[in-house]
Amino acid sequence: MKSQAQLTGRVIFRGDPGYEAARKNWDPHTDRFPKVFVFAQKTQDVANAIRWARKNHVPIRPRSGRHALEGNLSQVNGGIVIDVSDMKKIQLNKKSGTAVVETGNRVGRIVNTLARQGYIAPFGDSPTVGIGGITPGGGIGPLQRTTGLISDNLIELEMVDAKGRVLRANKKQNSDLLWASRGGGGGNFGIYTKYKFKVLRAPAKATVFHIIWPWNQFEKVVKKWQVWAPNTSTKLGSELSVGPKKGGNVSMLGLYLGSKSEAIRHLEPILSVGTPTQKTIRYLPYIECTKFLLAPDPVLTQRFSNQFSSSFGRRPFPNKAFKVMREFLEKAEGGTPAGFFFLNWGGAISRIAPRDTAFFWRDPKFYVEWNSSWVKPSHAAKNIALVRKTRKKLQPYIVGSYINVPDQGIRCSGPVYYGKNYARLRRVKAKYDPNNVFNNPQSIPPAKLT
């Protein structure tokens, strides 16, 4: 086949050695059996791949961490995978304040990178996870208080569209797909290659904490963290956790720029609330503190399969959300990593408007989302239905939906996803993809020229 000949970089057919292996994603449930898989080496591999896949007829998939959370996002039967994650360029501009990096680190390789240099990377709560799928969706974990999203430090991109042109894309140039990629998620508009993003110096040192409850503690401690937690100090960053009431506890994580006695300080008003049978906090190096944040996080020895939900609070949860979130977590099983998990909004986050860039939900107080999880194939059914019917039960106390926690479950879900950005992000997905070739079941439809 002469059109074969025209894919390059390190290409493998199914059939061929090595595919099980390029197959296996994150969470077992999203695996599927592409026709082809090419691991890119540099941005012309990502070009040629997608002018065969479109000579071809074949569906395009953009892959980079292999941490999609929901099915034939990354990968589809038949189609072709463009596998960014060999391609792993770091580049430091101190004078600037500058990084830009290829979409195929890992974040976890990057935060690294960048602290032995003396500088901050914002990060979620897994290394393992693709910068190149977390940052145009948002990119929200600890830091984001001090930092704001991932992608509201991104300045610049490199970017391979549907014609297999390579496009720049900053404030003067291709301004509205910077816009877009700023939040209008990833598998949009094109295969993204490089970004390049403004940096902060990291402090010296830095406070984490750790501390653990009972599991029926969880309505005090969540009721309490709604209050605190988005009001405290915006350097202090926060996640909660809940996990199933078979085996699970409460757990709080996170991290304070400052020191130990500030931190415990602002810690106060949680940390007295029931019976904590964990309290660690500790003043740390900075390198430290994000060891202690980003737990190993293997990517392909994952038993559990998952099914996600995401949402944002605007105000704490009245009596009647605890009474769905405990019907939840009585009935999620034990043993697994399903749950609820908070992380506290606001600080820089809320300093953007909501229309500056793609990413709407600016103002928040908790973004908050939900998994069952499953080993044998037989529960995924009664699980996503779990997840699915608690999300319209809790549909009275939140809003939106965070497109890198994906729910194919939520009906018309670009004005959830995007707000009221979606429109302008259509008219974007025109522009740069109008025939809509970047697409999955829930990505942007380019909007009907007139």
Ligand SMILES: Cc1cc2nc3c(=O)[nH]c(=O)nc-3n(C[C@H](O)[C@H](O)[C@H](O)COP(=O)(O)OP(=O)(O)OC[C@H]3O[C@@H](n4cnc5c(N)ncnc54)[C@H](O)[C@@H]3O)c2cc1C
Second form
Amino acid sequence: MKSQAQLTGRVIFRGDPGYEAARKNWDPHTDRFPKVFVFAQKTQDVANAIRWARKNHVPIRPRSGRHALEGNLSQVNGGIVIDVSDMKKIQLNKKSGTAVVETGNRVGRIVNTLARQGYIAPFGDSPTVGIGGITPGGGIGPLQRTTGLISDNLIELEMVDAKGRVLRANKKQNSDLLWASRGGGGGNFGIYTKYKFKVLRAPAKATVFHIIWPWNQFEKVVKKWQVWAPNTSTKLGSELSVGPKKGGNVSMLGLYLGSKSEAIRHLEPILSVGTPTQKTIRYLPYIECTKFLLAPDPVLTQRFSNQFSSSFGRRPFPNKAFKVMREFLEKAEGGTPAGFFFLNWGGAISRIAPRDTAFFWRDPKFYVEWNSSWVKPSHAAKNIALVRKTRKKLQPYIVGSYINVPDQGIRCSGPVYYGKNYARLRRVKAKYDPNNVFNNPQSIPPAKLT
Ligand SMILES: Cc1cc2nc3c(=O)[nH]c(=O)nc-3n(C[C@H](O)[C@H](O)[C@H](O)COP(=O)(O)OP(=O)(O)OC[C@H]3O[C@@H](n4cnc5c(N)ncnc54)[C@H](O)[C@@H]3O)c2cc1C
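Okay, that is the form predicted alone; can I get the form predicted in complex with this ligand now?
Up next: the whole complex, starting with the chain shown before.
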């Protein structure tokens, strides 16, 4: 037997009880058949697993919350998945205004733990996304115009490198690794085991809203939203979703860090568009706001496979882009979570310069993603093609892409995800993982040393 004894933690080989449950990711599209899963209980288990994998020439994938959106990111056929999800400590230090979290935590658990103690942890649209994966890619969501990206709040980290060494990175020590881990994406430099974030006090109460319009008003709503949402108060975060023509609607969910009457005043320009069929606006204790915005999102019961693509808009879509959107929404499968999704940019995000962290896309007005969804494997190819063709058609109106919502159809993807930060990211990669042990189809290759 090949040095199996060196694997520590909760170890599940193919054929062992629990393998099928260990194998499932949120998106069936990403499922693979790894040789072994190691559920690390502590940092040393991660180090042992990396050493074992290198000795046995087994490809490695780090995993935290299982929400990867493309194949081969946190799963790999015949490889080892080093999963940190059993490592879930959270320590809030009120005095220093910081929180140290182990990377196995899901975003919702951190949000809830901190909110109960009166602090904000930024979040996106799903409570079960792993902090391990979302943080190094950026971490976008409705609070970002106040708090910045999740990665903008990262001030220190612990990571196990390709040799199994435990490194710490902060402003003073390995500061290039900290820079790269604030937007460079998971799975590139090593396996993160701890993150330290600065945290803000939460307001006692805030306002949440959920507005719904009929599908056939999507064009007017999106047009107005694209000029209103990026320019309204930076205390207001808005997620706008447009579903497929068959059975879909237009839905705007978000929050305003202030009173209901102020929220209504800020929302007025968008509320007066079309004829909303639902207008829910509530002033709630902060913790209730987080629950309102983070609907349950179980990981192992998700039926739909998805192909996503993501980008950013620097100016409102012209009519030609709306034509592309419409064609996509008409072709997307009805009764699925397919559609377009927008999030307003600006505020704290754009106060950080593009080169100050690895997250480059600081100046757009909004984020945009679109996804097709299917259940039957035989529908995969046409849905994937639909998303990728749509990207080509939208290209004149969009810029860049978000590494946490990747599209492996993007060729020469480095500058698309990282803009002008790509060359520096390759140099950091060469320093911390010169042999490219941590790789996936769109990972950062090490710079060639001259
Ligand atoms: C339903 C859903 C909703 C989402 N909503 C949002 C949102 O609102 N905002 C947003 O910003 N993103 C969102 N995402 C995208 C999400 O940020 C990415 O999918 C993220 O990579 C998931 O991280 P994870 O740990 O859950 O996933 P995993 O599948 O565990 O990992 C994803 C990637 O991160 C790497 N990784 C994971 N853990 C580690 C670690 N400890 N060390 C090094 N690398 C690691 C993996 O190798 C892989 O490349 C959403 C995804 C889904 C499926």
